[in-house]
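Heads up, the chain below is alone and in the form predicted on its own; it's given as structure tokens.
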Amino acid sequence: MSDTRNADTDGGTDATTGTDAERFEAVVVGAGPGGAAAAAVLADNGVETLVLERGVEAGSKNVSGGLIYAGKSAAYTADDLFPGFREEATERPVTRNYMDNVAGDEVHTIDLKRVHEHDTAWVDSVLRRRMDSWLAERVHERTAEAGGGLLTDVRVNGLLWEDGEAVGVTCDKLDPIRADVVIAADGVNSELARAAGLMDWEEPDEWFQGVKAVVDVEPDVIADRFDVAEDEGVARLFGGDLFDGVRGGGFLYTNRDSLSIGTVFHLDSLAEERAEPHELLDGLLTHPHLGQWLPDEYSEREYSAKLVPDSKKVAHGSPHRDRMLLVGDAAGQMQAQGPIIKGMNHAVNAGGLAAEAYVEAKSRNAPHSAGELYASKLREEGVMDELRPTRYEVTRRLSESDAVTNVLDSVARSSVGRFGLRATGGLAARLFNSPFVLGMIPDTRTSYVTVPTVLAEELGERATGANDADPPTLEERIGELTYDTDVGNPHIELVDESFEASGVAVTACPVSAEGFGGGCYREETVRVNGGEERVVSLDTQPCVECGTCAVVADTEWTHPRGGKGVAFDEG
């Protein structure tokens, strides 16, 4: 354990177990911007509260696009919390957004001015590992207070059970903990919540799949190349058909001295298409478009690629069993509806509520009732409303079918969906910055790939200049990574090797690739009874711990033991 800080503790033992227990009224599993919110908030009010973090430091372990939102009828914000968060934490406050629909070297802009500021208080660029480490600090200031404190590099391991009700959290390198609530930020691979039978999202169309770089950029060199000024950003939002058909688009935000530059993919289209992930990043980092915006030598700090859930299809409506509550990603808080991509917002919300709601169930004396009134809170305040839209529930067995895809391209690739389309570039603008329209977008390539290419086509302007970015192989990128793993002692456990079974994880994969024996998952053809075989085989070096192969191949994925894995230094 690298930071024990002043966590004090008072033994106890478990009726069940017969173990040693340490007691805190509250324990907190995670102290990304969920966490982080909801043990503010429970340490403000008195609440002795343990914050457990997986991390070697707060943030290693994580990765965003990444923005974070201020919702204006947000009941808790980032800054509302933590005093300095903006001046200290965050990279730039992002002033302008844009949406870029591209054909080829054809490039169609809509400005999001309108959905960017629609309920927005404040958007700011971040990275993981200085943001969450400088929330870490605070938290640590905040429950130490309260008579709790912050554990860094401690693997919550699962739940301790007592006459099948669930009283607290069990750790790789620390006793069973008891605690009177459990709130469980562990994020979209969130153990707790696969324990407490919470998390059955297992099918790849209800996941998308990220995949980011961090370049370079001197602050002169953004200020000058995206006009802005040292408190101003840009966040650029690419679709079309840039990424082979794949369902999904990509993303360019500035940070105070790098570019976070990635793509965002419906997981069952990569898989369907056999798409590799870094690939489609370096076809976006060398696009005609791009070359405007990146620096005269491209340096790449860190490549990374993590999973978030689709809120419209699974976040939880109810997330809580027994004494534990889900925030974030675990809850699958994550809302990605077209231009529309909110996370962190949504964490730190819904964080402050489930500790609110924790608070406000004891002062009644029943403190077991928790869970119902942050279910309940998560409803009246529209978070509901804003992660599962009723209205795509409703159009969605419609507007997602097969057939009714078909017709739509075949109608926008038209002579008269053209001739449409030209007529109402304006429309299409205003449709773009509609949350009520976005809110029920169908998750199909007319949304991502047709519309956008076909207003390329007809509305956009050929991009000029050069682009003479040279990204790194991907043997390159893994090999810049940090990593403490087991070498020969993978956690990883192929259930079936053949390649049918597991064979797209060669592919979708963020550190694998066809023909590409460095990576996670190899191919490979081996001689079986005087016969040949393709078959997967895997080495767990290069992980990056995005749990992809857990959701597209026939694989038992579980984290590294204690704080083995890859540590981002961006994140």
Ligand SMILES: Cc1cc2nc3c(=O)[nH]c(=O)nc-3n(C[C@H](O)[C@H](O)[C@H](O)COP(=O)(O)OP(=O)(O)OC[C@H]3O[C@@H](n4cnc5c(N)ncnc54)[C@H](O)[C@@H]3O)c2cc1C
Contents of the next structure:
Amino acid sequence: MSDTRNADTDGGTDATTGTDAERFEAVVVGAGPGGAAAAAVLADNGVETLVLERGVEAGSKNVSGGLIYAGKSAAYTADDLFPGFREEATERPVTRNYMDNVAGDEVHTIDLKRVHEHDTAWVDSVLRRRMDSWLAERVHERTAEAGGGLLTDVRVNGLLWEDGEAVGVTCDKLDPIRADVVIAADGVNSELARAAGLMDWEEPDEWFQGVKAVVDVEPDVIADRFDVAEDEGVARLFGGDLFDGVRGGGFLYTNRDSLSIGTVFHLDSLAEERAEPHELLDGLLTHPHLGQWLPDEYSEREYSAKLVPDSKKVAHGSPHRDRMLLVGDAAGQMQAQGPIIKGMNHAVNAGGLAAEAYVEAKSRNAPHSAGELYASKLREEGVMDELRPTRYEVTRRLSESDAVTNVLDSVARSSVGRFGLRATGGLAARLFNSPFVLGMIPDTRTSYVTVPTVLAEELGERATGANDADPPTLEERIGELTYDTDVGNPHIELVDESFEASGVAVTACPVSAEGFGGGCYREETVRVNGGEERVVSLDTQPCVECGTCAVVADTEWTHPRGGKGVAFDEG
Ligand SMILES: Cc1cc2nc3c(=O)[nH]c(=O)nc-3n(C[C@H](O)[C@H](O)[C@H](O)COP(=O)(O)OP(=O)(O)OC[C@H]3O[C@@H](n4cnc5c(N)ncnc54)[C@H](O)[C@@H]3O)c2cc1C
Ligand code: SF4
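For comparison with the form predicted on its own, provide the form predicted in complex with this ligand.
Then the entire complex follows, led off by the chain already shown.
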């Protein structure tokens, strides 16, 4: 295949058999970091590889915080696979990382140096549209040399089945495609993982929701406010009582000429508290502590949101079926332990390992064994231990119950607990900085809210200075996003519109809010049989395709057809 970058036909394909199917040796679905890494390794080994990406451009559908780590012990890193990556595709090397525990205006800061540098070759901040489209250029060149290429604007809508075996993929815009191996790198809302019965997304406690603002800042203002040179960057993480008791935290990362500021919350907590994600983000943006870093004129370039899987609960131990291998978020490989979030590095590593497994299996004349080989590589390389630490399983069983959380919260807040935290403040900092301890921290209010709050109350200093930031309203944020609406083809259908089944989507959807008429979900009272009923309605026009309502509401959820829907400029 020569230069076939954009699929420009419209319409759908419902093929479910192998007839009339095109054939490639390998098909990679998704051009995020996982898909890019897999395709590069396949192409470099002479495998004819077709990459299919649903966005108008790679990265246009993607969001991350985002710090990309390169693990010293990882088999594959972005700069090894893609020469020039750090110079051309990333924002700044991030050399400093701090955790700010907040209680009211009191702030207690911990230097996260040890955990930031643990098994780390380098860390850079990134914006996804720029990073992913740069990767896609390289991937296209390399796959084209091996007889394939990369096509954007194409959504893979299912698997091609033959005698009960998945043997390829079906797409909205192309004929079905058969392949010896399918690498599904289609991200957190993977339709392929679901189609193969390998993953679902029913349980809110298995997911985080991330919401982010990219704020415009001149490089000299970044240098001045963060005390960094042009080739240095800073990460700051925020926890404590900032977020109305919702379990999670905030982040701030310096880019070349902008700041990425956002929040990541456990989806079950967000849903239970009926919290509005955009308001929690605003709470962070307008906190007095943030004033010292924000520019005099607050100007937001982009508002975005996405789900991420919690690898501690969902990383798939054996992510393959038939000739399909899942990598990255599609396999639940997103490591969130304490304040550290690592997904892109794992996606790159897993993409490389999956491709390597196929190449090795093929050389042994047993391509069908690629999935088993990939799963054993994930175990042998220590990836599964990082994603699902055994010690977490143990502490989780002991500590993740309301009764235990209530007891631990009471102890931490008692005078004895406070005295202990005051006396051992240095120990608390060491615990936050220990990769071992982070790997077993329970996902409870005590870890995310209570201990950081008490630390700030007992050891913090008052944030001085003013924060005059005036973030845009939700309506203004939605108005600034770019959409290509697919009139007549809604990609989400509300199966049960009753408030009981789907009402939580009104608050949890990052572009909807109670009492706000311009978002995706709205609550209404309608007359039925002489009585009244509370129902919700859905309009997908402003949808940022985060996937939240697929988990918290009763919907039929798919991605929009290729190229349709939202396109992020930053990500
Ligand atoms: C707010 C937030 C903060 C985060 N912070 C960090 C961080 O600081 N560091 C970090 O490492 N990670 C972070 N992550 C997680 C990180 O973004 C993911 O773990 C990572 O992007 C996963 O890479 P991937 O290649 O598996 O999937 P993705 O990057 O999601 O890529 C999947 C690709 O597949 C495409 N696709 C999906 N379905 C189809 C289909 N049916 N057909 C064709 N194409 C399809 C998508 O358009 C997309 O391009 C964060 C995430 C969020 C939301
Ligand atoms: S409608 Fe659903 S997928 Fe779209 S932004 Fe809202 S919660 Fe996310």
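Whichever C-alpha set is largest while still superposing within 1.5 Å between the two forms counts as the rigid core. Keep in mind it's a predicted model, so treat the numbers as computed, not measured. Residue numbers count along the first chain shown, from 1.
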Discussion item. Rigid core superposed, CA of residue 532 - does it shift 2 Å or more between the two forms?
Written reply: yes
